[in-house]
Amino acid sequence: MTTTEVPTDIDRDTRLALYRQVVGLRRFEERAHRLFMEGLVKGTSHLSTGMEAIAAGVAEAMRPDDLTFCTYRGHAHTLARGTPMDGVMAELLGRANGVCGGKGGSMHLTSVEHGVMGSYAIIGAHLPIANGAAWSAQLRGSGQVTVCFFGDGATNIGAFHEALNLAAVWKLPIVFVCENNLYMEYTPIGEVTAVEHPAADRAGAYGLEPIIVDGNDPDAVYLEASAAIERARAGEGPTLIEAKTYRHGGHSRADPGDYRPEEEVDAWLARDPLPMYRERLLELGIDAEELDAIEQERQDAVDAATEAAKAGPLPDPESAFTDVWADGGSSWRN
């Protein structure tokens, strides 16, 4: 596992913002799990419990008009960009007051208003699309940076290599973040990959630096992301970051995750980013009462979002025929 020294160049307000994010993301995922078990979440769900430091650290380094692309494990990334919690929760429950009107669900969260350009269920497919958004920003001279998140399994997909190559050739303002939680669904990434670090060890092939960060450390992620985003905004091209982390549960809610060695799970649970970061803040002199207040505020927000989502109406059946490219008939082909 990657280890880092405690950074000294992060101000108090930023650290409290990071803690607020990590706590809120954890409480949201815990509630999402409970609602799924109650049969209220429509479809499956892929939780990022244990991986919250990555979404929090990167989002805190981004500008409001920057863009995020993520995978089906996208609750945390969507929320970290400021998307209202009640809208995200309602979307999971398939309600009309969800961010996508209840039609996207857990795996397809999108909020363009907050720079969240979609969660993508096809492995690796969104990397070239993220390049397109970065190219648009480059052509328009907007100064926007695109951040594209993907799992370790995507590094063995052709789109990963195509996207990295094109981004490097065109010096696109994009940051690629590999959330390496060690498993491709049920398969350990190390068993099917020729190199030890599936993202970082391939960076050199595209003229990029091999960067590995402790994905359970909000400070480390924030600093690495800040540097990468600054380079992209300055016209210095893309960065590839491999963030080492671990999901506490299975791949999805249908997966008990019992294929993972017990000692491995225990070792990573001992490095849970939430209690680890709280302990750091206490050691840095932040009062426990202040952290307690943040935790209570975030729990209250999750409770309120849950009630708002439950109270939301079901989508009108007619809404199934809106926001689509065709009417479903054969005439569009002629």
Second form
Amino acid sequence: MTTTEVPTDIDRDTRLALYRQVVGLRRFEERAHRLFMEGLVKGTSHLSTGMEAIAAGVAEAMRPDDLTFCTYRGHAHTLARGTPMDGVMAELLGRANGVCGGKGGSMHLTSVEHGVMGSYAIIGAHLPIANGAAWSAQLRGSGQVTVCFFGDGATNIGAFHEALNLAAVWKLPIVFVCENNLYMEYTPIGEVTAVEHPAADRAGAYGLEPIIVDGNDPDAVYLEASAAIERARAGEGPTLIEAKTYRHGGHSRADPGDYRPEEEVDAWLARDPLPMYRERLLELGIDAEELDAIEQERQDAVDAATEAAKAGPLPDPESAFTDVWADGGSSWRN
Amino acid sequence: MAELITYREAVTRAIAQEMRRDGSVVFLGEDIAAAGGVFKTTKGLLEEFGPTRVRDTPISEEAIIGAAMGAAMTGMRPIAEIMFSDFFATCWDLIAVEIAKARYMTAGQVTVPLVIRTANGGGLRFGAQHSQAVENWAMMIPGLKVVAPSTAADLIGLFAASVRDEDPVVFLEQKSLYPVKSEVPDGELVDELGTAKVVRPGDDITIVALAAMVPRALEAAEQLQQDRGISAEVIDVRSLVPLDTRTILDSVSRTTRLATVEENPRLCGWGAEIVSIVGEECFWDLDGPLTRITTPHVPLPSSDSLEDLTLPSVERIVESVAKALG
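I've shown you the form predicted alone. Could you give me the structure of the form predicted together with the partner chain?
The next block holds the full complex; its first chain is the one shown before.
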């Protein structure tokens, strides 16, 4: 799993793009957490802090018209496809200028124009739905590939198994990415799963290769995702990738995650994808000034998105009654 | 010209009509292709449209409904079969929590034009797990349209309207009606959702029924007329969502009395909603109690003698209506 050697077949621009993604996602999640603690983000929020390399690496390997399906922990995956930070931050704050007009919230981020086909908050439910999008691409001959992200906890729900089987039988152009952050909500995944690797050890049951990647290494994720997407686009069917990673924070909201052993947390913090990747880029000869400039640009973008979100109007009260039906309304009787 | 066909044949004809018209219509489900459907409602579709558009699936209801949803979100118009409506319980998350809410949660970014067709209801002695009438499950979820035809012609026309609708439609075929023949006009049939139909005019009471309860209500109305001189108007609701309250309210305003005949169990059955609307909006026109004739609040038994006691019978409709009229 651990990639000790530095991959050589990634060009400089791609690496800088990956770095820009990881930095931007980190700054965004830190800000989302702060706004939650300040009471501006209501309800709940599930952050990808520490896990950004996966969303970044996969998104960089995708074509603009490819499709993403996210979970309720979907800020990073939504942003990584190019969804503007303003619209995502405003959605977290429940404002009219949010990507879903304030009707989706943190757990249901969607931006169809960026290929983000929704964030689904029932564990495992979106794997079968993502299959449908892949089936549609196959029927339409569009060449689109669908990527479906989910957590380790989803591997123990029925929908995961139904979806993997159908995807394999129908040879669908889809890539399933399991973000194994070692905890299903608050419980260690190992305590409730019959196998060591919750996704990879199940792959064989569906005729798929067991693939485990270092989810804290943007290069490794990018290469693995690129290969899987290429196979899917070539008609060779689905891939299941298990990306090992770690949440820096708790499951949701203000959960400090203090059910996790200190030494485990420390070990993973030492493998924080952001400073690790910066270190790698410096070793590869990229100037610190160039990386600093990227960091500054991303910090500015988060600041601007925060201001735009705070300044955004509350949703029109009428919008509570729109878009139940395709005619735009909510009427069920004459 | 018209011909007599079975409700079963109407299903095949309806699917074929829409698949011929629109290449984006695809059909998936368990045993629907090579086997022609467990109720033989889909015979010949595989031969006409091929295995790409008519697709057998594993016994994976979540995978079936999920595939239909994802395809509908991305340009296709899928028809998904759930073999028995009882199996909705195995994929209810996809139907009620994913499909029904996708458009609303995304502020209209996502549209889900699909039809979930299923064999619903009792009368075939299948017992408690293959006989449920679940129209009220679907009706209570915002975002789902719910259609349940009682005749072959209505089935074809309402099915076509469902496939062409931009919203998800739960299409309930009452399985005891499959062998029943009725007249169907030639040519393409396209009906309109949200339209109830007065299937027998009358003056003394309005009987509102759905699916297999419609022929029973009609027979009861005939007996009431013959034996007791009571003139009952019978309305086939056809579509629970959208609901044609106008036709029902107009009728009750005239007849001044209402009875509903429901196959679903008593609590929160669709008739309760109609009774409530009539009670609120038609109260001053009423001359008698609002009457609900339903399956009692029990699971359905298997034995024919017991099942016949639970589903609303012609006799029970006659007695209940006569009692309502005093």
